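Single chain ahead, by itself, as structure tokens, in the form predicted in complex with its partner chain.
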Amino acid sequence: MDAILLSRLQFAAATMFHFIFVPLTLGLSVLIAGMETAYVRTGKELYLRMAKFWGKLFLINFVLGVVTGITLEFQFGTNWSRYSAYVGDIFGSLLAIEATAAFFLESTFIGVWVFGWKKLSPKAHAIVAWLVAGAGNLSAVWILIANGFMQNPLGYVIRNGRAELNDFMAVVLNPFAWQQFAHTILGAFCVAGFFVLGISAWHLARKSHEEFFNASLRIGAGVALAASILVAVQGHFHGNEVARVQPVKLAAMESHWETRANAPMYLLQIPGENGNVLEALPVPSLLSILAYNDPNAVVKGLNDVPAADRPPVAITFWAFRAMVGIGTIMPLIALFAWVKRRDIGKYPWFLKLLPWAIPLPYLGLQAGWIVAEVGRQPWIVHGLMRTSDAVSPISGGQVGFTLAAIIVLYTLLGAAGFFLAGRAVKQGPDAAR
């Protein structure tokens, strides 16, 4: 196999694995900081125990997120050196700013958080927790501004045979980047909410530590409900931005082939790579409304795009369906949990269901990123540089070897992490360590 396909697989594997851990880090860090703050304010031991129990799970997750993130920064140089040389003037500086302004803060204070329980006052420790949470989310801002440049390049000129920065504020204020940030961060809070909800329900179904997990469940239900509603509402505006900036991606998400006004959406649709295999039950104008908030709007179809410029339609289409489907189920589950939070014990079937809902937001986020990244193909920087022109001049054999190594190593580490998290969950809040 050639270096380009293998490098794409390697990057996909490395990012998707990294993104199993990042969303929980982003959301749960804020919840834990909130628990510590509640402890400082009320002096209730319960909140401290909460911060420690959820903190233990947080740390197992955090370390895997950090170590897999380092691979990504290096991979731009190792596997995508032509990309790095071509847009490094802009993209590289965003990564460097992320490291200097955010990642330093997060990594320095996570050590203080872990080892500082006795050295710091509860108040100082809570401040450290907020620093870790804030820095993690600030990292996401800069990373998504960098990704936003790949989706919707702004603020550059082509000079000296590469893209050079000419308007830094345009890069930083890229509306596409901020929509993606909002969508991702709300998804991350869905992950944290359902994580706390599901694990609390698991213990409540066993009637263990009921006070502790009832309180945790309420927090989880509130966060899951708010985040899953907001992510759906905000997703609509994000979709508008995609329609405006990346009409081809939108067409692939909907497997929409003919450019037309009053574009319908089909309730039953199976996409092919050259047209739909099946389309039935049209809802008139719905696609035009969803994309442009206007029933008469013209929606560009894939037939008007050269085949070489189309993303893989089926993957984009189904990933989008998966994301939206999950986004519809999540608020319903969260709403029921929130409404019944005070006597949730009366619904043992629901307590048994909730742990199974933990993977939902994870799958939704992965599917969403497949839409974002596969839907951008064949461009690595939308409209500016093709993925095929971006790969390093390295042999397929080298990449194949490291791809295999990454898969083996990550799988083993992931299994170890999953095992440790499972143990920590079962041990409950009062385990010795």
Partner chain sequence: MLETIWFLLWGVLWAVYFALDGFDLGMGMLKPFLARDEYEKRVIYNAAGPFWDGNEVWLISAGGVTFAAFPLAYAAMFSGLYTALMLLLFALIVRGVSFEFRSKVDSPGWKALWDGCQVAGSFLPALLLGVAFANIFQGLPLDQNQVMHGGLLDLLNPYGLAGGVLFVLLFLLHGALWLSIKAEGDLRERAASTAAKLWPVLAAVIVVFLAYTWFATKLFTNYMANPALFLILLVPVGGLVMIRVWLAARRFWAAWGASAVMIIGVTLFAVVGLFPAILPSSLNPAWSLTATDAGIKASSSPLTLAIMLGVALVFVPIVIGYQFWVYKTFSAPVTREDLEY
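Return the structure block for the form predicted alone; the form predicted in complex with its partner chain was the one displayed.
Partners and other molecules have been left off, which leaves just the chain.
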């Protein structure tokens, strides 16, 4: 078995499973802090109950996120030791900052939040809730700065056969990383909004705790609508940055083969690995406009890139379309929920539909992550180190065994997590008092 392919599959499996839990932690923590703040300002116990109910689901999700993220750190040493040796001076320092300055703070504040309900004043407890949300999102900042270095390496020099840090601020202020952060965080708010929206609708369809879940649904609808619009708008600017820094990834996203000005976008297109199988219904200059905000801009094609430097076109193309398609559906659902929020009970079909919409932002984020990571190939650090040069000198059998073990372990963890979350949802807000 191929150790490189298996190592990539193992990291992809672990990352994508871990990334099921991370976005909800980021988005829901802010919503809970907002609920506690509303309780402090209005004195309405409804908001306190909301913070406790959604906080219980947040805690289940947070624990699973932590547990499933542990193996990722180990894989840099076990499966990707050459990568760690080559860029560890930069990448390792960013992960260390994330762990000490963000994750440990978040974990500490969560402990205070869980055990502080009867020991802190409502105002102090709400401040702790905001600290939990702030530390969690700060953790995402450092993780995405580390990933941003892999997408657009800055602030380094090659010395003694390895990349060494020589400009910390260039790494921290990497514009590609901040575009990724904004896109990811807005996606996380989509996850939180649709999560609250879907679970609230599930209860309302059963006429259960109607005052509580009507209020929750209004919050979820507002967050889902705002975030799903903003993530689409910000995605355009992120796409501009991809076009500037990674034109080959952009070409793969669009299966664009010939370098040309006034590049069209095809409404009907089927990609192949050496050219398009089908191209129809072109919209003149649209790709140039979307990539560079200029109808006359030249868009680089894949035929001007050596085959060895091209990412897998079909995977990148279809993952990008899945992300964009989901990003088109989400605002429509959220808009209907927001417009009908005051008499949502008149639309039982919609209440039954909303729980099924919960996976949409999750799928959108996963598709976006595939675009970001597969579209960067064959580079593990863009233009600096190839993925094939980064893998550890280990056998395919060893990687295959650990891959199987991780799949089994994560399946058990996922089953336990979904069972606990499902039980908490069914029990409703009274059980979270």
